[in-house]
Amino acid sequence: MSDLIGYLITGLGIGAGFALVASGLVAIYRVTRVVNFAQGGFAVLAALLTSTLLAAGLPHGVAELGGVALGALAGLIVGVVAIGRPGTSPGTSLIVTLGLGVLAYAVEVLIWGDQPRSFPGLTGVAEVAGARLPAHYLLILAVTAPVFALMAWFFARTDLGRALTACASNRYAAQVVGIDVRRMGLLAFTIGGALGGLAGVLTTPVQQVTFDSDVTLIVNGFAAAVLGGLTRPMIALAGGLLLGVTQTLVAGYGGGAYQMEVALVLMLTVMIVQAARTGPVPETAR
């Protein structure tokens, strides 16, 4: 039983990282209808910079904030390139984000090399119901919970958040009432970059990062986000936690080689079910 509890808490911590990546995807897609395949790269950039800043002697907290800030900046840059030109279709923007993600590989290898990196997080061992596990997993959960609460408050209670929500609900109506949809799209990319960066700095102390770690993050993040149709952040949170727990249980009781397959099977299953519920497109709508 103690092993099961340990796997569950560890899975929730890992899943929280997936959920943060997923929420960044959702924030961007809701406003721009663009699936940002560079989302995992924001986490990698933030983690790599944080490791460098800590090695240079900066204290914890400052280094992690620097990493998150770089993620937000990278998100803004990707947004400018992907949607900055008026009239760019979501499909074209998707390809642009994919290309920028590949370009980031070259930049990361040039600056940081291709060896795995990590940095120390919260030290010590926590004991929960007889299960002993690194205390950092509890820190991940303790940070992720208020972040999602803050996001819910921001989108529901602030003027800027309501403007983003208006763009997500009806872009054309938002334009009619004077909301700059392009600017809101760039803000969404910046928020997505910050959320991805936060995922990177939180999970790297328990999972080493390399230049291509974004593949695992984007696959799991997309699988979590697609549960809510890429539009519902809280469903993305639930999906990320579910994925993290499931993969940890599979690795603990089965084999770690099947963790990625869990995300792919879940993603394909949800997409097939959603397609079946939607039904075929009428001839008049094609």
The other form holds:
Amino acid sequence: MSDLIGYLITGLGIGAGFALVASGLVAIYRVTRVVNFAQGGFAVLAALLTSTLLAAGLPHGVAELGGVALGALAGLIVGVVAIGRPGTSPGTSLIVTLGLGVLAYAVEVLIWGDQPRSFPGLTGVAEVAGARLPAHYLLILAVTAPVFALMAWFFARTDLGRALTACASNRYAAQVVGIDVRRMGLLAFTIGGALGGLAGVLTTPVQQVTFDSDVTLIVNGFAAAVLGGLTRPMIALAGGLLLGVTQTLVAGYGGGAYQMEVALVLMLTVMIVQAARTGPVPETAR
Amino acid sequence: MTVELTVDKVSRAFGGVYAVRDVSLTVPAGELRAVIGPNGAGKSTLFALIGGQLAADTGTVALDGIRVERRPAHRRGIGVVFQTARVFHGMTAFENVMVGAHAVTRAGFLAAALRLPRHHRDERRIREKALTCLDRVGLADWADRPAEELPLGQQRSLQLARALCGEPRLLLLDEPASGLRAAEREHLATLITRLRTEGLTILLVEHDVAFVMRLADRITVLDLGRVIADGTPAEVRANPEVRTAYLGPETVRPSEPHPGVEGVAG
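Complement to the form predicted on its own: the form predicted together with its partner chain:
Time for the whole complex; same chain goes first.
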């Protein structure tokens, strides 16, 4: 029993990372209709910078914020390159993000090398209902929950949030109302970058990071985001947590080698069931 | 707040066919101008050229003498109400109108993120303003309904409330009365008259000629992309060229709107 609780909390912690990456994808896709394949790269960049800042003697908190800020900046840069030119189609922008993701590999290897890096997070062991697990997993959850609450508040209760939602609903009308759609797209990319960066700095203490860690993050994050049609952040959150828990359970009770495959098959099953129930996904108007 | 609109020799062609050709018109500040014409006359294209949804091939559009034809739509300060429903789905009617205030809200990302007092003040102001605008178009009772669930007529009124919330200098109304019931139409006519009395410059496209004759200060008649008449309602009614354009020398044109050039802005 205590094993199960341990796996569940660990899984939620891992899943929170996927969920943050997924919500970044959703934030960007809703406003710009671009699937940002550089999303995992934000996490890697943020984690690598944080490891350097900590090694340079900066205190915890400051170093992590620095990492998240770099994620946001990287998001903005990717946004400028991918959607900065008016009239770029979402398909073209998608390829641009893919290219930038590969370019990021080169930059990361040049600066940080190709060896795994990590940094200590919250040290110590926590005991929850008899299960002993690294306390850092609880920190991940304690940070992720308010971040999602803040996002919900931001999108519903602020002028900028409503403007972003309006762009997501109808770009044409949004422009007529006086919203700078391109600027909103860049803001979405920046938010997506910060969320990706946060995923990176939160999960690195328990997972290590290498330049190509983004693959795991983007595959899982994308699966979680697709669950909600790439447009519903709360379903992406649920999807991310579900993926994390499933993977941890598979690794804990079965074999660690297949955890990702099992989780993705599960996700596929959920999507097939969902599609069978609701019919084909309607083509969204641009 | 209100402005004079000057359109000078504006043309726009689609695949070699002119939808609007050398159209010039001046609407003095505070005037309610109607644009009428048969289907395919270029009314909606002209609207899109003024509103910024389409770029003109040649010609200029100016507000109080300042040229705006190269500005993107969101920087022209023009409120637009489309004939087709263009409300934001997934938001309530109230939230739709609140989005309209974006054009005149300058609270940045940081103010909101840090929950500065300024953000609270702005939010309160936006809410009050949105409620007032919603009330003006008679939709106060619908405030918390999802926008896409409103009947088409109400969705158009909602667009009007949303446009008003952005404090436009010029208002473009594309067939605001179509599909409305008689009582709703009366209410809309009263509202438009009141907006004009308040000094807002309004440009109105409408198929209902009786509605137009009653409301407009002046009427511009388009046919085949050109201005064929311009004058007071009485002058336009008496103009033989207008009668020919509407009724045709031999055949009667269909009176219902159809997709095509007209549908570009819709």
